[in-house]
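First, one chain by itself: the form predicted on its own, in structure tokens.
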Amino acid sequence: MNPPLRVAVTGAAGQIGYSLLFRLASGAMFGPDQPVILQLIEAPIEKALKALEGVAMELDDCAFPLLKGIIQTSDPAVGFKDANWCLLVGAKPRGPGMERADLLKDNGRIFISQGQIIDAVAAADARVAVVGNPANTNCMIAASQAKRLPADRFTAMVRLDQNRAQSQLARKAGVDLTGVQNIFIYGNHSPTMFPAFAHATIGGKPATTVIADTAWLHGPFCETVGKRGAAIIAARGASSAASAANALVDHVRSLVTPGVIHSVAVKSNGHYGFDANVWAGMPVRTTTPGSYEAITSYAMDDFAKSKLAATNKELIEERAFIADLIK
């Protein structure tokens, strides 16, 4: 059996982290011959290091043989310390009347603090995946901040978006989820995000033959899945949890398992026309665990073209926001 990685959980005790800590510490993730150490980090307040206490005491109840061990800590400091996978799952939460850029102000100075942390005591393997929003740009936040790890171990999840748009694609076309591939999206984790529908094949035929509805793919489809968050808040009262969990997995099993292609939020360096600095969605390929290519060889339609270039848009609006955090 392998040595145990130690993986670091922000917001453990939250919702996300309450739904992704026992998959993580089962095998799913890793999997099944990897164990772990989970290195838990909540916020320094009574309430939330007393429910971390209670998710703790359920993780050893559920006698995972993979888990060698739980660090319980609201100081990052220990939290990251020597971290193979650095999980940054907890942020600040938009709340009533508060503008986007007062959102991406508070969260930046989160993310700067946990970028310097992380730089200076994380493994020197550690790559670091961001689910907290705006996961494209608090990413970016957190890896301006590295001195020592390259901006290539700094990814943000964009694969509840592609989850969600396979979905959607399977479920227009009648056909069993497995039989939709290469859905890939582009740009950022919001609304603004293109679910590139014309690289999709559908039973192994282009999606756009098997579903000929254009209007719907234009619009109802991006809609929906662009929206789906939203959605998913009117129906339950409350964000995505369980799905965004199951994301973060199938995003770091795929960024350790070679030869899959999936999407990731990653620097762009230019490609598809994104803005060379800002953290954008797109295909790549996992050459050795945890590194990757950007696949950057798909060609665009003016349709495309219009959405990459709205979400592009976005991307720079959001680093305007926070410049003067990371100058």
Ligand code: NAX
The other form holds:
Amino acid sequence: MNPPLRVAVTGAAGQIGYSLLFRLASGAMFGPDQPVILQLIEAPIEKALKALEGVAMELDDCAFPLLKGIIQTSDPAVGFKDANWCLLVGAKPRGPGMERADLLKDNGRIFISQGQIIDAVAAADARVAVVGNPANTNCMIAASQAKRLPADRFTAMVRLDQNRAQSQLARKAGVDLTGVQNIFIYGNHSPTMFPAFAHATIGGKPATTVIADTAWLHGPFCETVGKRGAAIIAARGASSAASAANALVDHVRSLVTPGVIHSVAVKSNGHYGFDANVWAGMPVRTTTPGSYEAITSYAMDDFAKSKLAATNKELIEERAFIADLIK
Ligand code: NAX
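The structure above corresponds to the form predicted on its own; please provide the structure of the form predicted together with the ligand.
Then the entire complex follows, led off by the chain already shown.
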């Protein structure tokens, strides 16, 4: 058995947390030979901390052989201490009448503080995965505070969007899901993100050959994937939770599995025309566990270029809203 990995999770008593922690402790994220210690961080709110106690009790009651310890805390300096992975799920939700700029600023303050503390106390090999929205910009903010950890340790999740796109293509083509490959998400985790269908394959053939309905690919496909979160809220009365937790399991599992190519929001470095200092979804290839290289060779047609420009514009606007915070 390997020594246990320390995995810090913020928002651990939230709805994504409730779907995530049991899979994490069962080995779905790091594999059946990798023990974990869960370092669960909640907001300093009595109700949230009480709920966290209940979650920890249920984790105990599962008797997971790989779960070697549970820390419950509202102090990020305790929760992130020596963490190998920091899963930043907790964020302030958008309240009624709240402007997007206010949401960005409120969350910006949380992610500035978390970025500083992670940089100060997490393990030397720490990796950070951001789920809390606006995920790309929160990730950029946390990374901006790091002096010790390099920027490529900070990733944001667009895997839920990739999974959604894969599922929609399979359904339209009438094939098994596993027949759909190479569908990657570019840009922001928001309705502006772009699922690049032109590079996808279905049963080994170009998706655009198998699905000849170009109008569907340009219109309803992109819209369905982009607005799926809102459709789920409308249907369920609550935002995606189990599928988001599942996507985070996939995100990290793919990042620790060399050779896998998958969509991750990473520091753009100017690839695909994204501004150099935004975190944008794009395909990456995992090189060694926890490390990756961006795949920058996909050609983009005019339709794709216009989509990339729109999502890049939104990322730049989000950064402008919080620019005064990260000076
Ligand atoms: P919940 O509101 O159920 O849970 C959030 C939890 O975070 C709460 O328990 C809250 O007390 C806690 N929290 C708030 N501030 C905190 C802080 N500073 N430190 C530690 N804990 C803190 O939300 P949930 O449905 O679990 O969603 C969590 C986040 O994921 C939201 O920001 C949501 O928008 C985002 N999502 C991101 C997705 C993605 O693909 N990137 C998809 C799903 C989801 O919408």
